[in-house]
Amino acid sequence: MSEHNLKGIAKAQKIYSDRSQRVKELKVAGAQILGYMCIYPVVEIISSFDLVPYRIFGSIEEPITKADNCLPTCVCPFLRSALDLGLKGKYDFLDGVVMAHPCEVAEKLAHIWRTYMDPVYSFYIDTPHATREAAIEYHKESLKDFQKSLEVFLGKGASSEKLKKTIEDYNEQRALVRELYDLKKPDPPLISGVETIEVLESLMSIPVKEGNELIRDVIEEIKERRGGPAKGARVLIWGSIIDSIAVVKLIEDLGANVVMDDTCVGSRFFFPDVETTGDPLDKLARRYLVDLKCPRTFIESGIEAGKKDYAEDLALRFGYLGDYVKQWNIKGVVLYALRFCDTHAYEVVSVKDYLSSLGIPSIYLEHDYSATSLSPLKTRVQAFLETLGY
């Protein structure tokens, strides 16, 4: 079967192996590609202007050789890697970029990227870190500015009706992703963690409607195929970005099944819908600021006012993880943070305490975002799985 006739998992694996190939084909056909970093640039607004959103990743396989001229080595290795690829021309096919404020280093990267890569179009969304109504309103105004910027860049006006239809397309994709994750609930799961990453990264590399067709084919294939993952320890992985199958493959090669995740290339990004009633910018501002459960956003707990104790605060902040534990029958959790990712590392103690309150064992792994440093993690994961009885 030729690559153009590939469907389902095979097509997702092909896209994952060469993410830029498809958008370069679309670019030749006249499409414009807008790169975005992390999960906070609002893809619905991008797509509503008939632009193709393309998520910018790094590469754990490629040594960083150029980015150290722009960023110190003591900051997020993923962001350094993404910048390094940009400096090497790996993202030259992009017609522009939009970046947000997931953390201080990413905020600096947005301005460094604009300075060194000099894209034809660039925009920075100063995403708030609080969830108060005033912050949501501020975020909405930022999204209006983003719309206006695209209007000037493209020479055409924004359409509220087009935005609403695009929101519906993305909500359909999110529903399909949740259906895909439901296929991981049986024991053994019907789809592996490695395959899941390949599918989800494919969705971030192609237009939304094409992505919806792909994931429908994947779900149909998975439901009908015979043979899949074997039984093993049912693991959830939480933490920093995992944009390579290598980390999950390491865990699954040791006999575990990564049946659930809370990372920004997984459920964290895809699970929450956008409400479809009312002003779409209102709903987008709330979805991206309140509903996305990333540690970069501060959730007011009430502890300062003496209204909650520590256990109640943990349940408020991480209760969704408890739901995942029950629904996916989780037996152990891998807490994963990139070196120098303070945003996630500071949360590890609290997440670990919350999981302990549920009787769920966990292990903390720190990784420097390189393929050569995976071996020490393998030994630790193997020992952890043995404590789970596998």
Contents of the next structure:
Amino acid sequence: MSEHNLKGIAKAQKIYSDRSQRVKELKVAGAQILGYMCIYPVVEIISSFDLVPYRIFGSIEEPITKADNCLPTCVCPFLRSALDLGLKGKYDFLDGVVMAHPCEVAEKLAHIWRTYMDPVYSFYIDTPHATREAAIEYHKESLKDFQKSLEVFLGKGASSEKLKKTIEDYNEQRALVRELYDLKKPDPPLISGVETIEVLESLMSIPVKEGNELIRDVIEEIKERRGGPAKGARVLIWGSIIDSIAVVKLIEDLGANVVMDDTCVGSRFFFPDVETTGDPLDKLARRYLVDLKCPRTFIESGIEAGKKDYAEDLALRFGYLGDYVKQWNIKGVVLYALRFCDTHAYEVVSVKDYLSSLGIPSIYLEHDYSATSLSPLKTRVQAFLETLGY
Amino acid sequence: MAEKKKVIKRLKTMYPLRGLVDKMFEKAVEYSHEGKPVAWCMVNWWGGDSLLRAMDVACIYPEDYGAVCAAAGVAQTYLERCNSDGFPDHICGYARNCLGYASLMKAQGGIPAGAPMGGMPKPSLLVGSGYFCDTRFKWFQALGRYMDAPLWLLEMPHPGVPESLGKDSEKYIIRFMVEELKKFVAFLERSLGKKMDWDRLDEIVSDTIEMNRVWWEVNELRKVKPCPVHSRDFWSCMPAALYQAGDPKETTILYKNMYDEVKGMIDRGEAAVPNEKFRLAFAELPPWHSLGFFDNLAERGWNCVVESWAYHPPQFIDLSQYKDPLERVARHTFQYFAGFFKHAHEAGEELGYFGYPYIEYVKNYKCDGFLAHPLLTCRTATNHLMYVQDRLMQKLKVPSLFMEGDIIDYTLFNPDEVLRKADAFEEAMLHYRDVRKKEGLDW
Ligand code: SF4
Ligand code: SF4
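The block above covers the form predicted alone; next, return the form predicted in complex with the partner chain.
What follows is the whole complex; the chain from before opens it.
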């Protein structure tokens, strides 16, 4: 069945299973598609030019062959996989790419991607780690340059009004996603962790307004449906990118419910809004630099006091996780990091310390981003769930 | 593999420069005893060192201490401690060494027993950096478990090649850097309870720029055939400039002495490696625990004549027109970062640092081969190596040899395997000499 005849979750599942189908249709109808990597390329700017932003992912199912000649095996396997798909022509439908600086390897990949994929259009948005005023100002200048480069590429001017309107569309989407996550607060949750990823990845694969329609349908459907997830251990998953349902499925198949997440395909990407008053570029710079809570950004306590208190620092950096734990009634946390992901690897021990201070048990899983290496993780998750009493 | 006799001819003027590192650690211990401020810093490519020096803070670099621990054979203890504290084993060897050290320091209430070079005393400040590798600030953040020193992040913009060349780019890049430095000064003044001595800073910044100019000139001399300075000498004296290990004015004199020595060698036709047969560019960080291995290569006539751009001083530009010392710091550092970008753009290259500089180096230093040392625990030193290998072959017909290893963990380095590959690599280097000739390249 084509996705046009589908609605709600079924439609999301269809899109998830063949993510590029819709944008390819749009392309035939004359749309231009811009690929973007990670959560830092500002999708509002892309959409405000009537381009369709399409998030670039990897595939844990597909063995990496071609990228082996460009990126060594000791760097992020997700990035290697994404490049591998690109080199195999799976992203040939893109009219251009926008990359940023989420982490050091992704920043290098932006340049390596341009070299080997030779996109017609590309832009790299530098993204500082600091969140001080000068950094925000600098980021805003980079966003201005991004806008200018799109103007040159498309031969049309940017419109501040259009940008404001697009920001509102995205804020609407974010509000809907937060509403969807509210449906994960009851016990059992009304929607599973697997379904959540299917919906969210769909949103990153279609134009924003279509996405808003889709998620509205999903919310309506799951509020009414019977036979959602059964009761189980309420788990939060934190970590590096999870762009495949397989990891969450592994946990949920063991009888747990992944009711909350802190990953870049989940709440980390969708939760913060963009302020709608004032200069939109300024607000976008603030949202992306300050409000997105990713370990790649530097936040630190003790700068004013001249002395650091570790507990205070943990609360400053991970306090939002404490809120999630309370609001979603979390019983245990799975810390998931891809092997060779430095930004997350350094954070693991501190996040564990913070969760322990709240009395929340956690387990650290390291994954090499391949479907074949999931089974040892399963045994460990099972043992962890047993310690939670499930 | 039995270590062979020392073949590489070391520069006499290298020793006092190398000695500055020991003095740097000694000074920190002294400062700590006297109750004066000590900072643990990440190498930050001149972004913050001059400011710390002007505030009379003793700076030490746990990265460098990682190399010291590796060379002294004690790193394994710290690595194990770090692992048992729960840090993943694929993170930077230097960082694991330091985290393990800090963990022991906390447990023992002071410098861990048996720490080499008198150890690193407890810091009053941590100065991380946003330059290049994520480890540069994530590692110091993770140290919060073991110490209460506040951490400052020295930020550095990382624009892409085409993006950096926009009409207004340089203006807002420098503005950003200067503003960040101002905030750093305010942080230092607050933390140390005293004001910045701006005149002193002005002098230090000028001295630092001059020191790097002379050091740059020394490296320019290495283009000569045969090359009088092997990478081993480069690595031994690079901390003097890179970490400002000593007073920059005094260090400048030491580099000038080195310049004179090297110039004399050139006049006499002397080389670092007798019978220089092959000239190599080396990437990135060496196996600190096995530096004697380069003598085995030198015995075959392999001379390592240039290293990664990352550790080289920036090409000199005159910054005397900028009166604000913070602006000079910003411009000097940015010149280092983006100094190759214009050429990279003209050459159609996207990776303007870590990538393109090798193309210029290999051409200008007339290298026969690219010797790469990928590190399992360092993304920064590794992620571009295959890219560089490919570009060098595509553009310059220069072959590469990869020797896997680690900066700290000697178990990951297999020198015998490299030597086994050496014959075939020599054949490749000879073959590509002919290919280059046929293609009109001049070496
Ligand atoms: S998973 Fe980690 S290393 Fe990979 S792109 Fe994300 S932040 Fe970077
Ligand atoms: S560049 Fe590599 S070795 Fe140096 S601190 Fe970063 S990760 Fe560690």
